[in-house]
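The chain that follows stands alone, in the form predicted on its own, written as structure tokens.
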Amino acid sequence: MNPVFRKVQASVAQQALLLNKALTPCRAAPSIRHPVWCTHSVNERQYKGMPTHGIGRWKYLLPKQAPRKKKDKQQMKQIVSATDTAYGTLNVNVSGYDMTVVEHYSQYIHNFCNRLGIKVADSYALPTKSTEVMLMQEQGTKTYVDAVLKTHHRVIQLSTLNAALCPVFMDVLLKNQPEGVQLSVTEHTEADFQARFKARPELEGLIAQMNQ
């Protein structure tokens, strides 16, 4: 063998020895975290202590509004009297079990009076009554409950109604006037103005004892 080759064998396989020795510590303890993870968690957020200055709020942005006012008790409306040529307060009561018909035809009553000119004072409904129907057996004295039938009410009030045009408007209203609803026109009174308020014995029961 050439002697000058074995020369730069020997150097060779010498650097690759001392190669060899220096990588030796890097590959006895390997570093297999990430950098990252080796100083933050994953569910650590590094801007959870930093403020926001009021990033996302916009209730500030909106004007500032009263604060509501509770509502008064409903107070009943002065009854206009009738004259020679006009009638007073009149209240038109529809009525049936049918709660669409009996609203629709009220809705007619209202659109109507505005084509004629009549002022309506007030709309309103009254609250929904429940008859039990019941039957007997045919043997024996028991009853039982056969149909629960509910009647709705809706009343259009209506103020100073030519006495001229009255006949007129009230042939309209009874052409069409729907089957199973009931129609009527009465002087308006306190005892209406009354009825449409629901009755609460128990509370009127304790106003009275503590006004002893």
Second form
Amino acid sequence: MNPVFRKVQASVAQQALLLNKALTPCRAAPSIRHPVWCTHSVNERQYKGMPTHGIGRWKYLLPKQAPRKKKDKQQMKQIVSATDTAYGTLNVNVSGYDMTVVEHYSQYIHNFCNRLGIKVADSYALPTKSTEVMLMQEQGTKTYVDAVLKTHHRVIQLSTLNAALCPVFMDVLLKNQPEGVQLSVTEHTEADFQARFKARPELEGLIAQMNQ
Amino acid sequence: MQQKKMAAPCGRMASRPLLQFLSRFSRSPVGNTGFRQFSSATVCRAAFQINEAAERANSPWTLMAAVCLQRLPVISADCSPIEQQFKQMLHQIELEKSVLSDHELRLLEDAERMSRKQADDYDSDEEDSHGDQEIMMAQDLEDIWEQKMKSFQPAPRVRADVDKDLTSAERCLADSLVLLAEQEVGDEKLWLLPQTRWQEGETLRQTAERALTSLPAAGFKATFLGNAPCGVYKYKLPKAIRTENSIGTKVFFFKAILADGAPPKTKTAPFLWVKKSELQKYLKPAYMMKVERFILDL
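For the form predicted together with the partner chain instead of the form predicted on its own, what are the coordinates?
Time for the whole complex; same chain goes first.
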């Protein structure tokens, strides 16, 4: 063990010698290279206020938040246009009388798109339409209400669809379509988006008055 | 929109521009028993530009396009025991989570009103004016509907005799069927998906459509699912026949769905509607390997 220690000590001493040799030339340099250090004396201040000025600042460390507007008007998402190899924004419209079946089918399509990597832009429901089925009475000409059928709509909006993927996608959708459900694939237009909103007659009246 | 075709060598699929399409599919039990209503409209079919002939002349492969015409299942398949149990459970959950419908509320109200009428201290003036409902109680409506239901005869789901007839398009309503045609390839007659040779100046999809319409004695109306082919089969001619200009053929497959309308059935027409499991009996093994990859058996 001793020889090892001696060797270690020797190497440490050698390193210290080297360091000293390295330091001495450096010590002379600061006075030449940094004359500023010499000019200021201890009494002059280089900081504003107290040395602890701004010690409690933390809000600058938070991530930047966009200023929130009071109420965002529903903006339409950009409609992607079709390119040479992909379709643009498509609406897959599922409708039927039986709500559970329609909803389950639309959930199936959504999950399927996620699995295939097709980006789903939006998934919403259109208002339910009620249809009254009226039958003629056996005696007499009056019709009476026989049944009320409610048609439910669900829409899944795909942002793009690759042309090579399209036949596979459509094939699977068609083969798994349940009975009593209508499936339709259309392009998304601005009119489709505006149809979701209710008309505001007073606002339109005022606008018409303003334009006159 | 411009269309560019790459003819050879067709190691990768030819790229085609997009035709925007609108299609509406509906599955309704009323109407044609065998087929779904299917309507489509093509929007902006653009004119194409023919590529330089020099590029194509060098290719030693002959190109053909085939159509994989499918008849979709009309009724849902029967569930396995586990599926049935699960379905039962889901149904029960939906029932317990659901709210009472209008009809059920009416039933409850009527029952309540009846019980109030039966009570001794019943005063009809206190009752709200429900003049119409007294004539037709909700229970009576239910009875009428029960009667109508009993007189309704649904069509049988599975018909064994039609199932065995391979040429009928209405067999096996729960499965999807593929059309096979017997065509002459070289010197022998083979069962394969209807195909025809590609001609200059048309897209491969148009060739596939031509293949469908040129089938003898069949008025199949089909909707093609897309412009891109779904599969490829390469066939090298035997060495004896091989020449400089023709090494073999490449067949591109396109998927199509049989549209509405039962095609006229002729006994002599060499067509078969087969399920995926039965394909093996009719197709050659190498061909079968390529074809079964894109035929979905859902």
